[in-house]
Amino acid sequence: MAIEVRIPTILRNLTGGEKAVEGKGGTLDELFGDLDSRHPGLRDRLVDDKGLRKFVNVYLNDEDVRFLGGLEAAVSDGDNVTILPAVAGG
């Protein structure tokens, strides 16, 4: 069993149009590294040298990962990760 990662429309060009992809890893950082090995450029769109980019929201089983340890948040087989771009405007 793998970890399902839901991809927002704006990043689907990196996943061949797939709405969801599967990956593996023990932490969110390892998961993003695994995904980047098959979908080059994905990790760079989500992470910078300070951690998760400010305009990206990531949820692990419906919990904001910023409250679960950020990139060090533990992930397990069967988990669901949702990537959402931040929305701003008025």
Contents of the next structure:
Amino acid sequence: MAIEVRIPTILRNLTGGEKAVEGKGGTLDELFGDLDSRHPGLRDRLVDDKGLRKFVNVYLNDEDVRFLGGLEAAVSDGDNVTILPAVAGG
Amino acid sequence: MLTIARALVDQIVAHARADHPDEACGVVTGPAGADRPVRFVPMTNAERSPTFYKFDPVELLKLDREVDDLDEEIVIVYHSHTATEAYPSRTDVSYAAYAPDAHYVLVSTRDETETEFRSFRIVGGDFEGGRRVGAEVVEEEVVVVEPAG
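For comparison with the form predicted on its own, produce the structure of the form predicted in complex with its partner chain.
Starting with the chain above, the whole complex follows.
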């Protein structure tokens, strides 16, 4: 068992076209670090030095991780993570 | 070129008018790979602002699941400008990352009676720092299909 992470269209160039990839870790931060080791550049698209980037939505089992502690949110095997760029503009 | 039924144009414009002076936003989905707008899905502007829009994150996730389950694609991403022309702003381009291949429809409700309705492609660029960088705006023709008879 691992954690399944759904990748948005615009980042699939980093996953060889894969719609979903698997990773491991005890927190979202560790999970992104693990994914970045196989898909270099992925973490930087999602995270900056202040935490999750403002216009990237990350969901853990369908809940917005901003309400679950952001990068510190606990994750475990069998969880589902979905990444979706915000749809926004002016 | 965007080919779209009159009824969908009317629904998008009605949503923009209803939410004026705040910006309205939403999508039109269609069968995957067909580039054909069919299903009108208005979204909540979580910002409720006259100068900014952002799809409610929970609605966005629900939409994304539906599109996947129904074997659809996002054909159109639309939003309104309520005081300026129907042309994508720099901000619009920098957040055009969810459905990069969609038609971006802009509606302007700045005039009380005339509604501008224009469509664009946002082409190329990369997704860096949480933003779309280096993409280009290309306007396209809009062909409105009138109901038969």
